[in-house]
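In the block that follows, a single chain appears as structure tokens, in the form predicted alone.
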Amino acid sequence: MAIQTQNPATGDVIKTFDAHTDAEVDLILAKSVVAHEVLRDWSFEKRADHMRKAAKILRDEADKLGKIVTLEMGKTLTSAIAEVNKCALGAEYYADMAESHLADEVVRTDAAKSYRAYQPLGPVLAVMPWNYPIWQVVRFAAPALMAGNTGLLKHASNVPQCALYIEDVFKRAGFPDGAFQTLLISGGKVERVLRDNRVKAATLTGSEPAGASVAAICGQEIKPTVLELGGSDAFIIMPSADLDAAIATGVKARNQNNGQSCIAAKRFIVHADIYEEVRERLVKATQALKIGDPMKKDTDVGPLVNEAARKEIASQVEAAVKDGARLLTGGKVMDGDGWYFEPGVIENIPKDSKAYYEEIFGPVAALYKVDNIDAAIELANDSPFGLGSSIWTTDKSEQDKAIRNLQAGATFVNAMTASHPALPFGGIKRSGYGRELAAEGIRAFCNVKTVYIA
């Protein structure tokens, strides 16, 4: 895939970039090592000062950077600006909390003193996706730099301007030269970087095949990895739920980011007693969404990221209908310029249909009817994925049962699944392993060293 900015709203190629040569990549890796040697000796106070400067740059330039995000991957400008501001909050969180998260932890033994210490590993490669092109980078970069590691970013090839902008933010914030660098390389060049001895670890947010490839390579090289892969999150609605809030949130949770989110509500699992009402209201709310130019403030849903993504989602919906599912609204390619796709709602996907187990990475909600909370949890868990989950109920016993039994990295009760800097984020099963954010995120690429002093 060419490294280029192609506007999803029009299909026009805006800007093309030359890939880094192998020699240029080697120079970048060398600079990363040198920067690590400098950064690891900085105090937490000094790192935090520069991280706060990065946060200020992000906040001050949120409108400017948001427009680049929208231009490159098509999300609404409103949501793009919100994403950049969230990055500022994430950077500030680690500026405030890194020192306490990585403080030595004394352990009582027969030694005069014994403790665990958290020490940085060195250069870490981050392979990042296009759907949250700033947040998913910063949520890695902020803890990595605050721990004393250095970052190497291999971003998705369709968001090069976002990638270069983030690199420049950390440069302007005063981090050592080479502390955070972008690699303009194709996916085929990633293995060479992963196998380089100067790279000490890797993190990937993206597809299951990409994650499996990175994990296999790093397994051979004995390098730690964190993987955040796909999701097919359940959104359970029980009879005691506040239906106004549940439906409004559900439509937002399914169609946020133009439906292209790993933690989007994808499978709506609804109790039979309220199924008909929820179905009717969900369809009406979906039909009311305004689709159009993502740069306009009143647009709810913009285009999908590219033509290939749109074709894949359309084929998934068509296959499900062919297998016996019922398309209630939308779920179709829209005519005209750009890669627009009408948000849809589909029900009765048969269990023997491929669509029952696949992740639909676009604005299509799948509806399922169940008779009780146990059936809802069983259906929610009948998926190869286990990223997030959401349940809507005021029944305490149902809440407790869902929290205890849903197979997911997160369960949100009467709220939309989301990421927060202070809470660990990640999945189980084929949604990946390891955690980003919170204390777990900054410790993920540290040597947890045992220190024993006799």
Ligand code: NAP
The other form holds:
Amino acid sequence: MAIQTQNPATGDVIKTFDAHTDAEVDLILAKSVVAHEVLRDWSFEKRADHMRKAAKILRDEADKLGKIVTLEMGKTLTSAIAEVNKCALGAEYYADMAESHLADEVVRTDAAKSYRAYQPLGPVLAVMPWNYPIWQVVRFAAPALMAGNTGLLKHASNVPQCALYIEDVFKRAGFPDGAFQTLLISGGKVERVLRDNRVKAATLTGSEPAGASVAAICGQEIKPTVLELGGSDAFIIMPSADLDAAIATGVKARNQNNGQSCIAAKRFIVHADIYEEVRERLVKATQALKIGDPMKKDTDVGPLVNEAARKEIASQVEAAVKDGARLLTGGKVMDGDGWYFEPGVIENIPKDSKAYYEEIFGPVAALYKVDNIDAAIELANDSPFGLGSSIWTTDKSEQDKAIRNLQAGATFVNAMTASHPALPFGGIKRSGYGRELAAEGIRAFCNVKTVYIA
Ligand code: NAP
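Can you give me the structure for the form predicted in complex with this ligand, which would complement the form predicted alone we have just seen?
Once more the chain from above appears, this time first in line as the rest of the complex follows.
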């Protein structure tokens, strides 16, 4: 895949980049090792000072960086600016919390003193996707640097300007030269980096094939990995729910980021008593979304990321309909320049259709009717994925059942699934393993050293 900025709103190629040569990659890895030697000796206080500087740069430059995000991957400018501001919060969270998350933990044994110590591993490779091109990176980089690791970013090939910008943010924030670097390489060049002895661990956010490949290579090299992969999150609505809030949130949760979010509400599972009403209102609210130029303030949904993604989603919808599902609105490629796609609602994808099990990584809501909470949970769990989940009910016993039985890395009750720096984020089943954010995120790439002093 060419490393280039191609505007999804027009299809125009704006800028192309030369990939780093193997020799350049080697130099970057060497710098990463040296920077780790420096950073591991910095106090938490010093690391935090620089992390706060990075947060300030992000906040000060949110508008400028937001425009680059929108230009490269097509999300609305409003949401791109919000994403950059969220990154500032994430950086500040780890500036504040790293020391306590990684403090020695004394354990009483027969030793004079015994404890757990969290120590950095060294250079960590992060393979990242384009859909939240700044947040995905910062949620890796902030804990990595605060732990004393160094970061190597292999970003998606369509967001090189975002990748280089973030590298520059950490440089300007005063981190050691080489502490956070971007590798401009294709997916095919990742193996060479993973097999390099200087790289100690890897994290990948993206698709299943890419995750499986990185994990297989790291398995052979005995290197730890965290995988954040796809999702097909359930959004369950029960009769006691506040329907105004559930529908407004559901439409947002499905269509935000132009429908390209791993934790988007993808499968709406609705109790029979309210099904007809929810269906009608969901369709109306979807039709009311304003689709258009993502740079404009009043746009709700911009273009999809590229032509291939648009074709893939259109063909998933067509296949589902062929298998017996009913398309209630939208779900179609739009005419004109750019990769616009009309947000859709589809109902009753049959269980024997391939589409029933797939992730639809675009703005199409799949609707299902169920008779009770047990059936809702059973349907929600009938998926290879297990990332997030959301349930709307004021009935405490239904809430408890959902929290206990939904097979997912997160269950949000009367709220939209979202990431928060203080809460662990990740999935189970084919959505991946390991956790980012919170204490789990910063400990993921630490050596949990047992110390025993007789
Ligand atoms: P993708 O094709 O897997 O790309 C993600 C990253 O992996 C890119 O940097 C890509 O580089 C790289 N890559 C691709 N194939 C690779 C390989 N064989 N070896 C090493 N690296 C490789 O993912 P996508 O389709 O752009 O992203 C959408 C997917 O990501 C969806 O399934 C979505 O649900 C998931 N996602 C998950 C989370 C989460 O937190 N769980 C968050 C966001 C997105 P190139 O661009 O150079 O190919």
